[in-house]
Every structure is written in C-alpha cells, then in structure tokens.
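One chain is shown next in structure tokens, namely the form predicted alone.
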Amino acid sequence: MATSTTRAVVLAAGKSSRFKTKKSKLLSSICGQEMILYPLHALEAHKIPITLILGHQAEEVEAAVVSAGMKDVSVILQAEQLGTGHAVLCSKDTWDADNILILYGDMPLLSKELIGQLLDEHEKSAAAVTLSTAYVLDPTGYGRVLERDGLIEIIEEKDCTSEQRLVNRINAGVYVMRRDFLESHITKLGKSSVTGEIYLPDLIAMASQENLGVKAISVPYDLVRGVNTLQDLWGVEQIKRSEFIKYWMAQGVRFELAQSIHIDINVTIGAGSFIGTGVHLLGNTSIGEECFVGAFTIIEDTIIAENTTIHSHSVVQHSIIGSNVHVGPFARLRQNVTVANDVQIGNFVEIKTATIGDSSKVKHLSYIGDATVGAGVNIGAGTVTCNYDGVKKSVTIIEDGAFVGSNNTLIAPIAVGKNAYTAAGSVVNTDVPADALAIGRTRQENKLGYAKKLRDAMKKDSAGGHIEKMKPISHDNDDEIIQFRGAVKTDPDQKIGFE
C-alpha cells in the first residue's frame, strides 16, 4: 500500500497506573531512548504522517518527541481519558488519508517491517478493518479475540467471562481501518457497562456483523508486546538489547558474556573489538576497531578510536579517546576529556574537563581537573591539580615534555613550562619556566638517636612515670644542597620536637 494514503493515530494518553511511578511510562528509557519514540520512528521510516493523542503528562511527552526531531507529528489532547474509542474520535479532524493506522504508544518492539506487512495485507483484502492478533501463554491484560460462525469480536479483559479469560488469542492493538468506515461507525460506539469507557475494538464486531470485511493477521507476540508494568519494561529491554548485540556480533564484535551487557540504541562498535562482562555502553558512544573494553566498565557519550584498551572497572563519560590508548583499571574520565594518541591513563586516576596530549602518561592515583597537558608529559603518582578555590575553577597548563614528580600539588592557575621538572612531594603555586626545576617542600633532616629517646620517654609514660622535658630539635645551619631530589632551605629558627 502506498503510505501516502495512510495516516497513523498513536494512542498515548493513559496514566500508566500499573507502573506505580510518577513519570509517564512513555518516557521510560529503553536502551537509551524513550519508549514513545520507538513506534514513532517505525512510522517515520514509512513517511507516514502521525497524529499523537496525549493526555497524562502531555507536555513532557510532547517535549520528548520534539527533542528527538520528529517531523510530521500532530499532537491532540485527550483531556479526559474515556477509553480508546474516545481517544481516536478526538483525532477526527486530522483524518486526511484513505486509511487510518491505529496503534498504541507503548509498543517499543513494533517494527517497520510489520507495519508494512499490515498495510499490504489491508490493501490486498479490501477489508474495512485489518487487525493484528497474537497467541500467548499468558494473555493477562489483553483483550481476547473470539471468532465463531465467521464473526470476529474482541472482548476486553475486564468484560470477559471466566471461560473467555482462558482464550490465549489476544488483540495485539494494531489496526488499519478505512476512513469511511471509521467516520460512519465510531460515533456508534457505546460505553462499557463495567468501566464506562468507549472501546475502539468494538468496531471489529460491528464490521464483522455488517459483513464489511475484517482481516485478522496473526503476528509474533514479541513484536507487539505492550508495556504496562515495570516487569514488562524489563522484558522488552532484554529483547531490544539482544537485537543490538546480535547485530554487532554479525559485524565482528565479540561479547564475553552477552547476557550481562547493556548496550544503547545509538552505540556503534568497530570490527575486532572485545566487550567484557558487565560492560555498559550508553548514549552516543562510538568504539573503533580492535578495541578492548574490560569487565564492568561504563562508557557513555564517548568516542574511542581504534586499538584502544579501556581496562576493567573504569568509567568514561562525555570524552574523546584517541588510538593506542590505555585507560584504567579503575579510572574515571568525565565532563569533556580529550585524550590524544598513545596515552596511558593508569589505575585510580580521575580526569575532568582536560586535554591530554600525545604520548603522555598519568599512571597512578592522580586527579587532573580543568587542565591542558601537552605531549610527552609524565605526571607522577599522587599528583593533584587544585582547580577549585571554593568560588571559581582555575586552569592548570602543563606544556610538552614536562616531568611532574610524584605527590605534587599544583595550585591553579598555574603553568609548568616546556621540558620543566617538578620535584617529588612539591607544592607548586607559581609558574615554572621552561627547562626549570621547581622544588616546593621542606628539607628532611635526620637526628641520629632521637627516635630511641622518644621510645624510652613513651615507655616511661605508659608505665606511669613522668616524661622529662626533652630538648627541642633545632635545624642546623648547614649549607643547602641542591640536587634533583633537592630541598629548599628552611628557617633556621624553626623548631620541632617534644616538650
């Protein structure tokens, strides 16, 4: 059927009461995309104009549709939810095609192929109504499809007798109806004696009784699963994940324990890559060829080039990672981090809003925040860029070839020049010129025999005695010795010790 002769009406006004959550179920994320967008994208693939019937949390649902860039969508408000028949009637002014395709907004597994099949079958049959049905082991929650003596009708579960509840052929909730039939019959629908609602499926019995032609097509249940509870949501997401993982397997990606992996709809993975157990690949993440992502790693909205290794238990968010890079284990990169090629980011390193140049190393127990690190830089273990003074964030710049010693505290704003060194254990609070050595620590002094005096005094105290006053230790006025492990001269009057 030419889709130009079809308009879709998507029913999405319900209150999601069985979810027992404050947010509409249609806004629940399934593999990184709101539930409502799945059927809308399937319709969009056929270029079918859409009328979206909203009610509960209408503004929020409409905002999600607009944010997704959906086109050719008209929104109609069903202010009072009086049933599916009433919802469709609310859209009457938008019926501008020969056939009206009606479906529910909580059908995220509905495929464009199934939509195409229903439209084709409807055209071939020349029926007034074409509907989808499915067979399920547990039909709870669905209307039952009853067919006898050539007549077809749908009984909503709330109206079913105990015998009818045993029927496992269900109404899958996707219909194609000729517009002329819909216009002439929808106002004839009565209210349910049980719920007071107007049921759209009652049109099936009308068309059947009037011999106007009803075509029932059996479809796989998994394609038309509705989502009414959080358990339904869990089941649907499992199916959708499996679809994505199977696809990427076919493209040459290995998943170590596929059933443990979460992957979102917009994730891409290059051939030859390995995805470890428990990995979460979220948002708009792209992983290049021949990459390794270790177990229990989370990668979100990140681009990773080829031949890069993200070791286990790392978290990488909103970042760009180059090729031949090693990250982790237990590393965290967040808030717009850019890592160039051949970089090593080691275990228990956190990097935030920073750029790391080619062939640089940040290998152990460091925090690099609001910083620009050049190429060929080595940052020693325990280094911290102090980027926040309680009021504002300031930037640290470390230029090409610099060597930052272990356990350094770099107090921003600060710049470490090209090929400069900073000594281990330094607090650096002024700029370091190129090729300079910065030393920012007090000098170690060894007082021979003093430890024994301390122990003897503490033993005497623990035995109930009195600690005699000990002579204070004073620094000698030795000449300062400068070497790579050098020191700074201390105040000769500074005193330390016990009294």
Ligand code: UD1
Given for the second form:
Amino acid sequence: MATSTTRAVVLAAGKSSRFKTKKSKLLSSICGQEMILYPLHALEAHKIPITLILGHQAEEVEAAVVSAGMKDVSVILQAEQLGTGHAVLCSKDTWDADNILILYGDMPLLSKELIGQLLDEHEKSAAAVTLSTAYVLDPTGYGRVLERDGLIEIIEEKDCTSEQRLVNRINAGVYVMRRDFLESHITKLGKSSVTGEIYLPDLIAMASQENLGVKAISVPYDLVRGVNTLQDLWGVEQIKRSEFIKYWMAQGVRFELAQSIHIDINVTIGAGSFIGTGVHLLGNTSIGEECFVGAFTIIEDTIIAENTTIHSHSVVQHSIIGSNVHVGPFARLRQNVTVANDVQIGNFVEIKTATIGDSSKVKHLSYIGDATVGAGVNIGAGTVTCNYDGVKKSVTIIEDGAFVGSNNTLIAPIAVGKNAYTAAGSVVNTDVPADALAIGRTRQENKLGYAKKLRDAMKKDSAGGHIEKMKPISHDNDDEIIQFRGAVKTDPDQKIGFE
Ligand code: UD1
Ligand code: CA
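Output the form predicted in complex with the ligand next; the form predicted alone has already been displayed.
Whole complex next, starting from this chain.
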C-alpha cells in the first residue's frame, strides 16, 4: 500500500441541520468518543497525513481533535458551507501527495482495513477516481449511484427523479482521487440547480465521461453508514457498542442482558468478570478479572483490581479500587477515592476524595469526605465526616485499627489515633489519641416509672380530663411539665416530652 503518496481530506464543516441540535453532530459521543475521532483514528493507523475541513463550531471540533492528541492534522476553514465540492476545494493548498483520500467526518464505522483496501484497489487500477458504493434496503438521504452504458454518475437524493430515488445502490462517501485529476477538475464543478450546493460526487460523472478511469468498489454498508440524524446516531452507536461487547465476550466476560449494557471505547474488562443488566461502563474504566458488577451500576474513569464486587445501583467515579472489595448496593464513590484490598463499603455510603486502607469497613449509611482512613478501621453506621464549614474543606484522619462507633459526627479537621475507640453517638471535635476512648455525648438518665405516668396522664387527657400538673422530668430543675387538653408541653429548653 502506497500510503506515503496519500493525503486524506476529511470534511467536517457542515451545520448538522438534520440533527436539529445546536451542537455539531461531529462532537456527539459514540461510546464515549466524539464522532469525528473515529475516522481520524482509522487514518492515523495508516499514518496518513490529514487535512481537516472545519466550519460550523470549528473551534470546538478542533479542540476535541487536539485533546485526543492527534498529530499530523492540518486544519482548513471553510467559512461558508457551500457544499462538499467547495469544502474539498478549500483544502487545495494542502494537496502534497499523489493521491487524495477524501471522506466525510460523519462516518464513524469506517475501518482502517477498508481504507487500506480502497487505497490498494486505487493503486492497482490507476483510475482517476476510486469510489466506494454500497447496496442498502433504505437508501434515504444518500446519493444514488447510476451506472449505464459504461458511464457512472452520482445523483443526490434531492436532485433525483422519483425513478432514480428507487435505486438502492448508494455513494458510500469515501473516495481516492489522483491529485492531478482533482486539480484539473475541481474548479469545473457547478452548483446544483435544486439546492445550489457544489457537489463533490459530480466529479465521478466528469471522470467517467472523459474516460479517465472510475473504479467503483462495493463495500459493506455497516462500515460506511453516514450519520445525518439522531436516529442514524442511535443505529451507529448500537453497532459500535455491540462490537465492543462481542469483543469482551470473546475475552471471557459474561454480560447479563447484553443489549442493556452501555460500554465505552476505552473500557477494559478481565476474564471471568460478570456485568449485570443495565450497567454503564464509562470513560477510562478498567475492571480486573473475576469481578462482579451488579445491575444498574455506573462505573466511570475507575480502575478496579480482581475479585471485587460492585453491587447493584452503585455509582463509582474517578476511583481506584483494590481486590476482594465489596461496594454497595446503593453506594457512591466519587472524585478521587482510593480503596485498598479486602475493604467493605456498604449500602447508602458516600465517599469523596478519600483513601480507605486494607480490610477497613464502612458498611452502612455514612459520608466519608476528604478523609484518610487507615487499615483495619471500622466506621460505624451513620457516621459523617463534617468536612465543610461553609467556606473551606477540612480533612479527617482515622488511623489504623481505629473503631468509630455508630452515628458519629467527626468535625474536621480531626484525627482519630491508632486503635482508638469512639463511643456510639459521639460528636468528636477534639483529636482522639491512640488507644483512647472518646465519648462525646450527653449522659443518659433513666427516670424509673415515668413512662407509665406519662401514658396514664395522656389517657386521662384524651378522655376529657383537665389541665394537670406532673412531676418534673428534667435532670436538674424543678420546672413543671404542664399537660393541656390533647397535648403535653414542656419547657422548650428541656426538649423532653411531646408537643
Ligand atoms: C454525502 C454525499 C452523498 C453520499 C453521502 C454518504 C455529497 C453532496 N453527497 O451526502 O452522495 O451518499 O454523503 O454519507 O457529497 N460538509 C462540509 N462542508 C459543506 C458541506 C458538508 O464540510 O459545505 C461536511 C459535513 O460536515 C459532513 C460531510 O461533509 O461531515 C458530508 O456532508 P453531508 O451533508 O452529511 O452529506 P450527505 O447529505 O450525507
Ligand atoms: Ca452525511
């Protein structure tokens, strides 16, 4: 293959008007990657230098290409979108190779193998133009390929007669053209009398009529589908997604209800892993071997080691998780969480910007934010790190072996020392030394027999009794609790009794 003599011209300046969205369709995500990057990567695989023609939302499309780290891309602006023929003309100054490979940016399924095949065929035939065609049941939206008496031409759908519209051989939209032919003919393109646009495919009829050699290669439709509408986008993404799922199945991954799973292009999954119904695996996510991901869980930009279980309905983002870990169900890890091995994170636990050491447990209903939790730590149910005072975030440190009792409020900045213990229900606002027991709660007092007295009084009241005085219930004063009809009121400061 003579790639050294080829330059690619990729058309991406159009308005995407059939998408009916403000954003250029070329920025639409297909399995986590912008549409425009698919054909560009296929060209990059052949090391073909690229001229990218931009217009509508040029800056945004260029930014996507730059952030993908693509090299060897020259950008040309087509300020006014006058048609595909005009777009190619705009790139004239970059034609520095013998052959110009022209394709449209809205063909995300184009494979590097197909590009290679077209270049080979072009080389062999010495034609002025090599084009790709496909047969399709519903050719709506595509240019039709008409071949008669040895002449070949492409008629755009809007310019077709009703009879021509029935033709189901379409122009797939990838061409290889000899540069000399392109240079001598592109300025001869006229405007369509129907749409006023300058059509690139009109070059085919010119080459054919002048007997300069036109080679039409029939290619599989699924490799050249164009994306003009959101329906097309849906169809194309289904194909891409199935490709990835089939690939990972072949590597030993079990997908439960595979058609319900979303998987992005940069996801990797180890053999023996199980991916439940409705799971989304997004961004740069990597799942190790023998993992289990329960139904409806979302994992994004996260690395998970082997033998780990993420139970159903969990959301895990931007995290690194070790092996033999359990997360969820209904857990949320976000913004840079590092979890070591053998950790258990249970239901309704939220963890943000934190590290959790080996074999630690945060099993129920907790918020751990801006924290460093050591190894072998137990965090009791309902514990909250108070990391935010309305102005700044502060850090909580819980050292190895510490036991944080249930329903603790840890007011950061705070440190709980090695092997320390905090009593259930504590508000901890002073550092706890190693091996200490912290108790931060009011002392309990039992008023013997008081519940019965209270009940009796209430019963009497609901039977139409009068205001009565009862014995005080506070620890240390003699204020009286006064019972009214239908309600028991207390001194508001005591917060005891009913209202
Ligand atoms: C085009 C072909 C049609 C073919 C189909 C294959 C033309 C006139 N028609 O139709 O024969 O069957 O692709 O998918 O070429 N663009 C520009 N500048 C412009 C106009 C378009 O850069 O002035 C870009 C668009 O951003 C798009 C690509 O060219 O990425 C193709 O344009 P589009 O409008 O999608 O062409 P189709 O109508 O699909
Ligand atoms: Ca198109």
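No experiment lies behind these values; they were computed from the predicted model shown. Heads up, when I say rigid core I mean the largest set of C-alphas that superpose within 1.5 Å between the two forms. Residue numbers count along the first chain shown, from 1.
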item	value
Displacement in Å of the C-alpha of Gly449 between the two forms, rigid core kept as reference	2.9
